[in-house]
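Quick heads-up: it's one chain on its own, the form predicted on its own, in structure tokens.
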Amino acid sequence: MPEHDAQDFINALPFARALGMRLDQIGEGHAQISMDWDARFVGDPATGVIHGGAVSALMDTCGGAAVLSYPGALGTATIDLRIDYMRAATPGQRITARAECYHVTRRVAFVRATAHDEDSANPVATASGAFTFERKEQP
């Protein structure tokens, strides 16, 4: 999937657009998407920590982009996504999600993802998921 198509995918999702998601990298079954910290998405005003829902939306969108970048992919939708939150993201820091499509069957793609703030060695969350996989017709 060309980079402009993946960014179009993000821009076509109103929630992703509202969160300010930006495509950083895309390649055969891999994607990286990030979003800036924004006071509108804070879940706890006392601490300034971003809401877990914003992190999960970022990871879900990144997983879908990874599937769409897999060779032969035409479309996808999330079937199941399990997220383990490991720590609060540092207030004020950009959050980055990386996802890889590590296995594909006829109709399902399996994805692993991580999200981190500026401390890339210490994940904020990890995820594993299953996505529908629509593929191009084989000749």
Contents of the next structure:
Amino acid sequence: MPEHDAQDFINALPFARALGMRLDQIGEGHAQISMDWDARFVGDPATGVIHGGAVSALMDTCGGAAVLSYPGALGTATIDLRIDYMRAATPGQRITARAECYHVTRRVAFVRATAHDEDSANPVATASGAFTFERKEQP
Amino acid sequence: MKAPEPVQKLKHRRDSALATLVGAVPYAGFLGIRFERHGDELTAVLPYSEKLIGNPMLPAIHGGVIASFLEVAAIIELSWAMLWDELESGRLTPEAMADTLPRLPKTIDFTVDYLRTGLPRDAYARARVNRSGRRYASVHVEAWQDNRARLFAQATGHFLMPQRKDD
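Return the form predicted in complex with the partner chain of this protein as a structure block, the form predicted on its own having already been given.
Then the entire complex follows, led off by the chain already shown.
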């Protein structure tokens, strides 16, 4: 996907824009999207840790982007998504999600994803999910 | 026998405890989520707003918004159930809660089932604590828009309960 299209992808999604997401990389069933820590996204004020739902939104967007970048994809929607929270994301640090669409059938795409903060060796969360896979019309 | 607490006082006490609990979660405010209470039963309400859209072509609410809404509903329900007895017995007051916010459960995992497209209108969710032990809890959440019987999403999550003082 050319860079201006990648930027358009995020700009076209009001909620991705509201969370300040940035598409870092995309192509061939892989995507990387990141977002800054923000006080408005905090889930537990005692710790300043970002809400699981915000991490989930990042993973879901990244998973959808990975599916759309798979050759032949036209559209997608999440069927189900499971997130495992390994540890609290460190407050103040940017969160980066990477997703891989590792298998597609005629109508279904399978995705796994990980998210980390500035300590890229220890994931904050992992996810796996199934997405719908809408194909371009065969000529 | 002790005279029952006047109804307005009782409602005020419960409502301010709930407002303190929900008000302490910035992300719930960011999404515009509020809670309605009937006795101990909570219904989470997500009023529609343009920023919640994920697919502008349909248009549809972003899957991440739906996951967030369900997770907020689950955590508030679980916290509410955890605090209810203490609040009712008077061992915990809304004022004391506001001074020292209760520790919230931590999500271990959360699985969302997207059953239908989230339409550009208000959404509602109700969570049920299926099991709540001293350390772990399992919560199921259902969300709908126009018809209670036509769910547009459901989720199950597992949570680590905050450690109590007597542990």
